[in-house]
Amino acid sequence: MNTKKLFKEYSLNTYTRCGPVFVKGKGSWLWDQAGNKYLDLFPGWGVSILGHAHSKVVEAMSKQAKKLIHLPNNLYFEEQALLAEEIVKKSFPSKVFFANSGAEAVEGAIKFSRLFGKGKKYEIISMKNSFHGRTFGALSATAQEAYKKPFKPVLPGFKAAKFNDFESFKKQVTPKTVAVILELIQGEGGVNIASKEYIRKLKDFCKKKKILVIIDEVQTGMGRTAKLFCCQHYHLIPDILILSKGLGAGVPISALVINKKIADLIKPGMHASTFGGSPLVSKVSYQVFKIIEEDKLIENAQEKGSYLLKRLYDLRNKFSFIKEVRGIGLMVGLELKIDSYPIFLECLKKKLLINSTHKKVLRIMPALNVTRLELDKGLKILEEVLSKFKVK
């Protein structure tokens, strides 16, 4: 069977696919049809925080599938209730709504902010170089022109401020401003990290002006930054927290976590999701929390993240075209003075998977249980590849 030919013939052309056809994964490793082994240091676009085919995830999924896979959300079932309780206990006093993807959760946050504004306040401020998803509301909040241009006009009511620039944010605020949405670390935007002073000023200002603070942790949540949630680095309790990707470690799930102070604004029938928080994905997600805790993966993310950053700083000193190394925990980016995509492709040829984003940034986001030996192997390949490139 020619899988690539089937994709070309029958799949909508929405992705720039590359590499071999993969058939199996285990931990931080993938195998292609020919039996070649690849080191995956960007598993599932940051989704597979436990690597591929984690035994406890497979077990939880298998056991649950034999009991209940799906139920509608107008019925009670314990798997979703237990997961909601776990999220609230691990975050802040809140109530939880489940959907299937980060974009869907962003849509829910936009709807909730409109509800909070009561028809008088509706403008939402996002940050330049942000990425919040590809559905129409999430796309409208995404402040990167390249994603929005083919689909204009996008939805009204969205403004963009400079990231890490409090004065730029203040200039965008009007009496109609109802919320601000931001990533504490912009992933797709190039691994840009919010300063603690910036977040402190923004938080205090929004509290005073009764502006909702929506924190998009689709990528940074679930231990990625060596805290369970990135907002914990900033001692920030948001009004709305958005989770996805690592929340299911491979199964499609997202969560809209609404601060308990405002959660009762929404009433039955105002929002819904057919598949959101099914027994199957809720059981798996609940198990993900247990694995993170039992296997001390937050501590591993801290230790391996520090080691990874140190090694990448060494590479920066060796290669003049590495402009900057940025990261927290196991969310790391290398900003280059040259295009990053050719480097990504060359790494793939040498059986290493990383990511190219924002034209000149390489992203490395390994599974939280990655080992030092695996990092060393990946860094060795990366160094070999980098040695072939130079500033033009």
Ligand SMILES: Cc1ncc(COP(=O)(O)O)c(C=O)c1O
The other form holds:
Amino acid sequence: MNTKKLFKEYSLNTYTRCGPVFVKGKGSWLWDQAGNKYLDLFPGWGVSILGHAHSKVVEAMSKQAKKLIHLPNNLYFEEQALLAEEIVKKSFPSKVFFANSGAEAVEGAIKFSRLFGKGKKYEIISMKNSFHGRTFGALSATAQEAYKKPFKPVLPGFKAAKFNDFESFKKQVTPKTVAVILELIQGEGGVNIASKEYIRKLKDFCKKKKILVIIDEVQTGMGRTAKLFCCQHYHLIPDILILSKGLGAGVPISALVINKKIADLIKPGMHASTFGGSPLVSKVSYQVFKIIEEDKLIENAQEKGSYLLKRLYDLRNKFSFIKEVRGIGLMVGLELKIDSYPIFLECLKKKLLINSTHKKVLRIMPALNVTRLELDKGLKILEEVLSKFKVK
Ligand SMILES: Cc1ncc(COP(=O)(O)O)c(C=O)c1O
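Form predicted alone done, so how does the form predicted in complex with this ligand look?
Now the complete complex, all chains and molecules, led by this one.
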């Protein structure tokens, strides 16, 4: 079977696909049709935080599939209730709504913010270089012109401030501002880390002005930054926390974790999602929390993340075209003075999967259970590849 030909003929051309046809994965490794083995240091675009085919995930999934896969959300079932309890216990006093993807959760956050604004306040400030997804609300919040241009007009009521610039944020605030939405580490935007001072000022200002703080942790959540949630680095309790990607470690799930003051406004019939928090995905996600705890993966993310950063600083000293190395935990980026995509392609040829984003940034987000040996192997390939490039 020629898989690539089938894609070309039958799949909508929305993705720049590359590389071989993959057939199986285990941990930080993938295999292609020809049996070649690849080291995956960007598993599932940040989704597969436990690596591929984790045995406890597989077990939870297959056991649950035999018991109960789906129920509609007008019925009670324990899997979703237990997961909601787990998320609240691990985050802050809140209530949880389950959806399927990051963008769908962002849509919910926009709706609930507008509900909170009671028709009088509806403007939402987001950050330049942000990424919140491709549906219309999420796209409107994504302050990157290129993504919106072909689909204009986008949703009204969105304003963009410069990331990490409190004065720029303040300038966008009007009496109609209901919320601010941001990633604490911009992922797709190039691994840009919010400063603690900036978040402190923003948090204090929003509290005073009754502006909701929505934190999009679709990418930074679930131990990625060596805390279960990145907002814990900032001692920040958001009004709405958005989780997805690692939350299901591969099954499609997202969650809106909603502060009590907003949660109490939401009544039956205002919002829904057919597949949201089904028994199957809820059971798996619950198991993900347990695995992170039992296998001490936050600690591993801390230790391996520090090691990875240290090794990348060494590479920065060696290659003058590496402008900056940034990262927290296992969310790491290398900003280059040259295009990053050809480097990504060259790594792929050498059987290493990383990511290229924002034209000049290489992004590395390994599974939380990555080993030092695996990192060493990946760094060796990366160094070999980088040595072929220079500033033009
Ligand atoms: C921070 C952030 N928010 C939202 C999204 C959108 O998620 P999804 O692709 O699941 O809709 C992404 C996707 O990469 C993301 O990184």
